Amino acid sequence: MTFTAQILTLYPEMFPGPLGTSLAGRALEEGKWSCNPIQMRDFATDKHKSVDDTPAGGGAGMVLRADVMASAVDHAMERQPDAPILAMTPRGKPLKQERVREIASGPGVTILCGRFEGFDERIFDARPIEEVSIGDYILSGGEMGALVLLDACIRLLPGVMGASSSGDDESFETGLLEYPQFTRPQKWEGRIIPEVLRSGDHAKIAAWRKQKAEEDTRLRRPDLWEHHRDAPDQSPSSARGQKKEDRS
């Protein structure tokens, strides 16, 4: 089954963009996913192809019209009725790795890209749209957020990363940040790879990695640590066969 991405946007030329290279690009060529950008202006009804208007109540900027957005969403729903519809907006719920995995396990996703001052709020009351944010900052539009979301999903599709365990120990997959990584040369600018990683003792290596993951999470992301510390023990290296908690 091909994972199908529909992107409702004012700038369809932005897709696949960087997703046409590297792992995602190879997966696209191999048919593991498809990229279908849809121009939202095609659903405007006036001769100027207007998709926005001034904010009710006054204020700066423009707001994307609910009627035009609804027509575009309805079109996407007809083409892919089983796919969730996500709107990229800073007012949305933070995107988590758990949700990414849920989306990646399905038939695809439809993404609605915001612009200007955002969407007429009535669109969210009238259509089954999930509002999603990729972080507490403002972008010029939802397209960059859509690319981030799609990249996170595509890498989880079967066969994209190669070995099925490639992403098991990565940040957020166990509720912790990933442990520090090292590689050759063994000594660089006077800094040496930790001895335990050169010991060949897999049990000690797993324990060291778990300790470092916990330490870094506690110091760098206390919000993650608060969620994780009461959860069942999960070793980043030894829990591959177990179900993992997901935090972001």
Second form
Amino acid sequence: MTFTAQILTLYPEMFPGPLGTSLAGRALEEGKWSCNPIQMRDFATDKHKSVDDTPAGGGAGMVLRADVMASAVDHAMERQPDAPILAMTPRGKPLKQERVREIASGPGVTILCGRFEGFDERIFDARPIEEVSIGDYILSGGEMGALVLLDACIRLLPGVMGASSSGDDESFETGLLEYPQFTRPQKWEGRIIPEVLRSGDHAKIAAWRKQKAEEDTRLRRPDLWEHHRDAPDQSPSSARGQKKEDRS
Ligand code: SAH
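I would like to compare: after the form predicted alone, may I see the structure of the form predicted together with ligand SAH?
And the full complex, kicking off with our chain again.
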């Protein structure tokens, strides 16, 4: 099955962009996902093809018109009725790995990219759109956010990552940051790889990694740590089991 990405944007030439190279680029060539950027301006109805207008109540910048956005969204919904529709906006729910996994396990996604001051708020009332933020900072447009979301989804599609298990251990998959990684040379600028990682004792290595993952999460991301500590069971196997159930 091909995961279909529809991107509603004023800059369709930005896609696939960096997703045309490396892991995602190869997957695109192999038909594991398809990239369909759609020019939002094509849905404008006046002779100037305008998609934006001045903000009601005054102020700087321009706002994307709800009527034009709705026509573009309706077109995308007709083409792909089963895909969730996400709008990129700093006012949205912060994107998390759990949501990325859900989207990647579905038929695809439609992404609405904002520009200027963003969207006329009424569009979110009138259409089934999920507002998503990729972090607490302001981009100049939603396209970079769309690329981030798609990159996160594509690496999870079946057969895209080299080793099929390599996604399960990553940061956030178990509610923790990943343990620190090392590689050769064993000694570099006087710094030596932790002894335990050279021991060959797999149980000891696993215990050390678990302890480091917990310690680093506690120190670096107290927000994640608090959540993890309060959750009933966060072992990797149970977390995966839960997600599998959710997907079916
Ligand atoms: N006036 C808006 C920001 C507009 S930035 C505000 O203050 O909330 C222009 C567009 O860039 C937005 O419509 C959105 O599509 C995109 N964008 C900017 N920051 C983003 C973020 N953190 N997450 C997702 N999209 C973002």
